[in-house]
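A lone chain, given as structure tokens: the form predicted on its own.
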Amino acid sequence: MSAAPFSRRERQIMDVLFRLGKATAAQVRAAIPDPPSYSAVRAHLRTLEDKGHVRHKAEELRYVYMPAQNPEKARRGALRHLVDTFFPGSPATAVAALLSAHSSELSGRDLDELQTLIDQAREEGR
């Protein structure tokens, strides 16, 4: 599977497929803002399939598209790409940036959850 970033339209299409689980080209087109033509959506789906991000199956007389990866695996891959690209491979720097941007929005429960994850990571690292 390619690690190249998605174009804006490809990201929109992938977002729809992850949200819906599976969709026809018409359903994808209906779910994205300011959609391109039906033919353009089909072309994007074909490109995403060629890149290994999407697969399809025939249902009745139409193709139904779905992500080739489960959402969790895709999320981890996208996050790894983000950390490598913008935070020189440092998860700590990425988390620090996220916390500084959203610290006022974190509840006590959020902070406890983060502390638990940090404690778990510390234990696994030993």
The other form holds:
There are 2 protein chains.
Amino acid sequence: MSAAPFSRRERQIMDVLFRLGKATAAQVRAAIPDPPSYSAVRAHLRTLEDKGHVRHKAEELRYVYMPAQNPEKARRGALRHLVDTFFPGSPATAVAALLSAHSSELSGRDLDELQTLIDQAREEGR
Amino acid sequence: MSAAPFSRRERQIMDVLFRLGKATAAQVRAAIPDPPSYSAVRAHLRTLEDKGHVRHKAEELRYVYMPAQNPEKARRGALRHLVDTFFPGSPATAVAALLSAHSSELSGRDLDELQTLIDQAREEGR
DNA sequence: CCAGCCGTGCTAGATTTATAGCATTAGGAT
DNA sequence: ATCCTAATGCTATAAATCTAGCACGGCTGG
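The structure above corresponds to the form predicted on its own; please give the structure of the form predicted together with the DNA next.
Okay, now the whole complex, with that chain kicking things off.
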């Protein structure tokens, strides 16, 4: 369990990897707002790999790094953590906040799908 | 901008404060899974206060700490960060994931409110 | 009164994180 | 073949985090 927490830089790097899916050391560095040296990024990637949070493949003479954990699982964990700390006990508020923050970016099709989910929830809750 | 990053412990402590709203040093310590010494928690709270992330009130002879930032703003920031890193470019997926993860905990009234939000989004998107 | 119990402030030290620089290897071009 | 570029592995050191312990002050009960 223990959810091995990350240091500041490690957290930044893991976030980049989750966002990009996979990336070289240089790409990771480029995606960090206040980037440290290339060397430092590589060192962090190595230690993250040692700890089992990241893995790499050799690709075109380069190393391409990616999160070791199943992305879906990581997403669920992040969601749960966020709901627990910022919307404790009221997931509905979380959904509402998320929805209203992005309402203008949602397509009609998106809204249809959400509609379906809500209808399903009503079915279950009956 | 720069989103002043926290160290591992600082992050843990801030999360507890957001979850509880306000808490004494002892309560913060109790809420941390693998707690450091009471002294260490106090030291962290002090440095967090120096940096302006936390403030305290004297209450019943004790210090009660709370986040300095507007909780609503912090929530919005956390949501945006999560969507950006785990659901880049597809907020709809994020909403869907959140919704299906908690569908069983939502009351009929909750669902009504979400319904309203979706309807509003349709209006706007027209 | 005064001893014991909280609570705080502070400082010094251990531990972890973060960084840079150097050595080495592989490929591609001249 | 040899040089140049671009990548990796490693190690030493700088910087920040994390921690514990001690000193002090105020309340409270005997």
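If you superpose the two forms and keep the largest set of C-alpha atoms that fall within 1.5 Å, you have the rigid core. Quick caveat: nothing in here was measured; it's all calculated off a predicted structure. Residue numbers count along the first chain shown, from 1.
> Quote the angle in degrees describing how far the smaller of the two rigid parts swings relative to the larger between the two forms.
Spelled out, the smaller domain pivots 39 degrees relative to the larger domain.
> Core overlaid, G77 C-alpha shift between the two forms, how many Å?
Core-aligned C-alpha shift comes out at 4.9 Å.
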